[in-house]
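Single chain ahead, by itself, as C-alpha cells, in the form predicted on its own.
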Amino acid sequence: MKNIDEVLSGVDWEQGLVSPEIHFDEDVYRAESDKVFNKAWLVVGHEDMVPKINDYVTNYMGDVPVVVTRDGRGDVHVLVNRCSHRGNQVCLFDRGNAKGFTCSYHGWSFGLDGQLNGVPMEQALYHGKLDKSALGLETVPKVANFHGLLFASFDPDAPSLESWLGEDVSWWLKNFVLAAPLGGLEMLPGWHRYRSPGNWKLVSENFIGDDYHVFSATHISWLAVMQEFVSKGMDAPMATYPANAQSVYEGAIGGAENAPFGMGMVTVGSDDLFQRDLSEAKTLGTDAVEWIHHRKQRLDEISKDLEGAPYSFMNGGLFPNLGLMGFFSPMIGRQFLMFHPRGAIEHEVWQWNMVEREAPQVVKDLAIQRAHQGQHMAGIVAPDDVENFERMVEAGKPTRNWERPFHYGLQMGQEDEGPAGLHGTMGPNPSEFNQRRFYRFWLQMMERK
C-alpha cells in the first residue's frame, strides 16, 4: 500500500500526467479534507442570501455543514452547525429567519452570532459552573465579503482573502463575475442541489477549463436540439442560447501563490457577441436596447488601460471548488455552483442563480429561462457531465486501473499564445492550461507541512 507521498508523486502537472489514485483513494480525500479544505478560503455563500436582521442560510466548507448568519447588528456570521453539547445540528432548515437556533436534542439554544443564550434546567442541574460564554457554536475565524461574494477559512493563520485571490484574480472577480461597475448582480431565491458521482477535483477542473468536452462529444446533443429547433422555427430560449463568438480564448488568472481562476471562451477584441447581443435586445424593446449600449461603455471604460477590450467568459472555476456558467452573454443568468466533497467518489453540487441587476425585467426573465434550461439537472447541459462522471467512477474504482495516468496536455507549450496586456494570461481555446495549474496547486497545498 502506497502513503500519501508516494500517491502525491504521480501528479506530474509539468508533463500533463496525474494519477486517477488522486480521485479515488481515501486517505488522500482525508489528507485533502485537512489540507485543502481546511485551510483555504471558501466561497460560502452571496450577501444576498442573508438580506435583513436575522437572516440565515446553510452551507458546506468542504463536508463541515456551516450556517450563514446575519445577527441583530447587520454582521455576518459563519458559524459551525454542530451543538457544542452532543454534537446535534441545530440549523435544521435550508434558509429562513430567526432570532436563533435551538437543538432539538436538549433544547441548548444560540444566537446568531454563535453565543450560548439558554441552557434548559441550567441552575438546577449544573449549579452556576455552567460557563456558557465558552460553549458557544464554533465561529468561524476568517470571514471575508468581496462586493457581496462571501468567503471564509477555518484557517486562523490563512493570508488575507486579498493576497488569497490576488490582483488579477480581483479584476476578473469584481468586474466579469459580480458585475460590480454595471450595477452588480440581483438573487434568485433558493439552491439548487443533487448528487453526482466522481471526486470533487474531477468537476472543478471541469469548469476551471475543460472545453474541450463541449464541442468535441458530450454536449453536441445540445448543439443538435439546438439547430432542429431552429429548423422547426420553434424559439426557445436554450434553441437561441448565445454559445459562440469568432474569436475566444483561455484565460488563466492567478499564479503560484494565489488561488488559481480559469475562465473558459474569453471574447477579447472582437464585437461580433455584443452585436448578437444588441440584434436580441431589439426584439426585447427599447429599454434593452438602451441598457446594452450602455453596459457596453461601462465595459469599455473598465479595459480604457489595456491592450485588449475583453467583454465576457462562458465557464470558469475558482480553486478549490466554485464552479461559474453562463458569464457568456448578459442574455444567460449566471450560476455559481459549489462541489462539496462527498467522500472520494461523490460530491454535491449546490449552486444558485443571479443576472444583472440594472438589467431590464424583460432580460431578466429571458437570462432566467435559459440558466434553467441549461446548466440545470432539468436542463440539457449538466445531465451529460453526470453521465460522464459516473462512467468514469465505474471504470476507475478497479486499482489496476489507477496505474495509468489521465493526460492533460492539450495546448501544451502554447498557453500564452493569445492576445497580450490584460490581467493574466490568454491562450488557445480550448486547453488543458488550467488543469494543469489547478493541479499544481493542489500539489503546492497537499505537501505544506
Second form
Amino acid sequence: MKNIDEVLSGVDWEQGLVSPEIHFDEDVYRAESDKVFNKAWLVVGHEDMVPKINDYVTNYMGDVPVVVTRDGRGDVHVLVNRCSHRGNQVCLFDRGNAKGFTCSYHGWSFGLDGQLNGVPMEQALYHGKLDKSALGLETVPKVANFHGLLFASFDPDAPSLESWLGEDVSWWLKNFVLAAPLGGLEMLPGWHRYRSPGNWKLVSENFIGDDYHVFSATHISWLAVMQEFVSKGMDAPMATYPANAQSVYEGAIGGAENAPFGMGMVTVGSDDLFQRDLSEAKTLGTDAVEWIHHRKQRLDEISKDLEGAPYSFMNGGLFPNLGLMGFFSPMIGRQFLMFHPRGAIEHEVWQWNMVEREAPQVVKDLAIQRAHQGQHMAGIVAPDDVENFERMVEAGKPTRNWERPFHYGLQMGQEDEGPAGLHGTMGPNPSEFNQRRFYRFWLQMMERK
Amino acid sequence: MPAHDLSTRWQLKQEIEDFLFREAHILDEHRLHDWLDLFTEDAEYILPLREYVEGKVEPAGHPIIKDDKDMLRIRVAKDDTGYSHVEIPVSMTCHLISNVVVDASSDPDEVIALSAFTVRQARKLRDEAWWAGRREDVLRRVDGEWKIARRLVHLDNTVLPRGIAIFF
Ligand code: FES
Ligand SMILES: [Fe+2]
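Mind pulling up the form predicted together with its partner chain next to the form predicted on its own we just looked at?
Okay, now the whole complex, with that chain kicking things off.
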C-alpha cells in the first residue's frame, strides 16, 4: 500500500499528468475531507434562499450536512445539522421557516442561531448542572456573504474570504457571474439534485476548464440539434456558439495564493453575441431591446479601464466544488452547481438557477425555460457528462489501472496567448490549463501540514 | 363524453387503459417517433422534482422538464443524431403502468386519466435505475383517436438517481 505522500507524488500538474488514484482511493478521499473540505471556503447557497427572518435551507459542506439559517435578528448562520446530545439530525426538511429545530430523539431544542434553548425535564434530570451555553449546535465559524453568494469555512483560522478569492477572482465573480453592476440576479427557488458516479474532482475540473469535451465529443448531439432547430426558427434551448471562434478565451483567474477560478469560452473583443442577443431581443419587444442595450453599456463601463470588454462566458468553476454555467447569454438562466462528495467514486450535484433581476419578464420567462433544458439533470447537456463519468468509474476501479496517469496536456506552453490587460490570464480555448491549475492548488492544500 | 351510464364508462376506461398500455410498449420498443405522434400539437409535458418544505412534499421550484411538443421533438432528434452518449447503448426500459382512473373533464372531448408507474431502466452491464411515480394526463379525442394533450409526471424523488434521458 502506498502512503498519501507517495500517492501525491503522482500528481505532476506541470506535465499535465495526474494519477487516477486520487480519484479512486478511499484513503485519499478521507485525507481530502480534512485537508480540502475542512479548510477551504465553500459555497453554501445564496442569501435569497433565506430571504426572511426564520428562513432556513439545508445543504452540505463536503459530506457534512449543514443548515443555513437567518435568525430572529436577521443574521445568517451555518449550523452543522447534528444534535449536540447524541448526534441526531435536527433539521429534516430541505427548506422552510421555523423558530428553531427540536431533535426527534430526546427533544432538545435549538434556535436558528444554534443556541440550545430547551431540554425536556432539565431541572428534574440534570439538577441544574447542564451547561446549555456550551451545548448549542456546532456553528460553522466562518461565514461570509459575497454579493449575495454565501460562503462558509470550517477552519477558524481560514484567511478572510476576500483574500481567499483575491482581487481578480472577485472582479469576475462580482461583475460577470453575479452581475452586481447589472442589478444582480434573481433566485429561482428549489434544489435540483442528482447523483452521479465519479469523484467530485472529475466534475469540478470539468467545469473549471474542460471546454474540449463540449464540441469534440461529449455534447455534439446537443450542438447538432441546436443547429437544426435554430435554423428552423424554433425557440430551441440555449445558444448557438459564437460565430467567431477566435474571440473566445479561457480565463485562468486566481490560483496561486487564491482559489483558482476558471472561466470557459469568455468572449472578448467580438460583437457577435451581443448582436445575436439583440436580434433575439427584437423578437421579444422594446423592453427587451432597451435592456440588452442598457446592460451592454454597463458592461462596457465596468471594463473601461481594461483592454477589452468581456461580454459573456460559457462555463466556470471555483475551487473546490462550485460549477457555473453562463451559456454566453443573459437570455439563458445562470446556473450554480455544487459538487458534493459522496465517497471516493460518487458525487451529488446540487443545483440552483438564477436570472438577471433587471431583465424584462418576457426575457426571464425564456431564460428560466432554457436554464432547465441544458446543463440540467433532465436537460440535453448534463446527462451525457454523467454517462462519461459512469464509464470512467467502470474502467478506473481496478488498482492496476491507476498506474497510467490521466492526461491534461492541452495547450501546454500556450497558456497566456490570449488578450492581455484583463483580470487574470486569458488563454486559448479550449485548453487544459485550468485543470492543471486546479490540481496544483489541490496538491498545495493536500501537502499543507 | 359518454353519459353516466355504467357500461359506457367501463368501455371508456378500457379504451384509455389500452391507450396507456400501448404507449408503454411504444416507449419500451424505442419507437420514439410513434410516441411523439401520441401527443397533440399543443401538448405540454411537465415533470417537477420534489422538495421537503416544512414537512410537506412540494414541487421543487420550476419543473425540471417543462416541454412543449417542439422540445419533445428536440429530445428525440438528439437521440437520432447517433451521438447521444447517454443512450448509447440504448437503455432497456420496462414501463409498468397501473392504478388507472379516468374522469370526465369540462371539455367533452377530453378526459383526465390518473395512472401510476414503475419504470426500470437498465444500461450497459450493471447500471440500472428504478423510477416510480404518478401521472396526471389530459387526453383528448382528435379525429377519433386519443392523444396526450398534457402530462404531469409526479416523480417520487428529491434527488434523482441519475440524469433523465428516458420518458415517463
Ligand atoms: S440526540 Fe438529540 S436530543 Fe438526544
Ligand atoms: Fe459537459
